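Below, in structure tokens: the form predicted together with its partner chain, a single chain.
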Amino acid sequence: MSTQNIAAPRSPYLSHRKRNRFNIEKWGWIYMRVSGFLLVFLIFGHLFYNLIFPGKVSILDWAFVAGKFSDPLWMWWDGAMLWLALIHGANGMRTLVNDYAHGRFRSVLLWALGITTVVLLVLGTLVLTTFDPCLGPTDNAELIAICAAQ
């Protein structure tokens, strides 16, 4: 009798790794760390600019935001923050749902979480990409000229 089809004793059980190469828990784990690291800079920058300097909560209004978005840097900044933070938060909440909810309740929560996340990602991205600086008043002469021409 031949033994060549029998794996060596104590060889690791690999079948689950072969079956799905893309391991969502592994990539989720990596994503939480990479996005978390980047978010430290993005969120602290956001909070510093809006709450300490040059902004502060008492002067935040539409014109402040329009002034910010006249520089595309802040659109990219907010877009990066939106995608990284929302997916990081949603993936973290997925962990909590899997820890604390069971059965049907768990699947309902996971679906609600997924749908909310996708809707808000789309909404936030549309707001950033279709922002119209001519909607409101401004004291930027260049902007007044451009808006008057429309």
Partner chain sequence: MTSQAAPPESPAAPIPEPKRRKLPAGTLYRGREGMWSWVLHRITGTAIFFFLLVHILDTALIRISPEAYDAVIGTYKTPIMGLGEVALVAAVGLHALNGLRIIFIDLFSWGPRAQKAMFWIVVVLWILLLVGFVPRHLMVVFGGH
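Having seen the form predicted together with its partner chain, I'd like the form predicted on its own now, please.
Shown next is a single chain and nothing more.
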């Protein structure tokens, strides 16, 4: 009977070169947990401010949104919610595509998903950062005060 060096049961199977590679599945899994946790607070804060804080839903109009987006806090809040939710959803779709699609169809779907995600992130960020509430005449006193202060 020969004595061989048998690796411990929990020793890494992959070679040293492959062990140091970036593991997208691990980081995607971590991102899903962290972004999901943060999104719970961002979404409930968003819903509270928009639906409960004003007292009634009928108050939600252009002036309400303009007043909200005149505050940098809410611009950052909604921007963080946009980025986290879109990337969270795209990562979930990437996982589904990896599980159920094969071959060239899988590559096409992953590229389409990536391009769509980037386009939506760019458009959403442009809407948030270039929003101008003072585009036209209004009869809302709060909006008139916000526009006069600028």
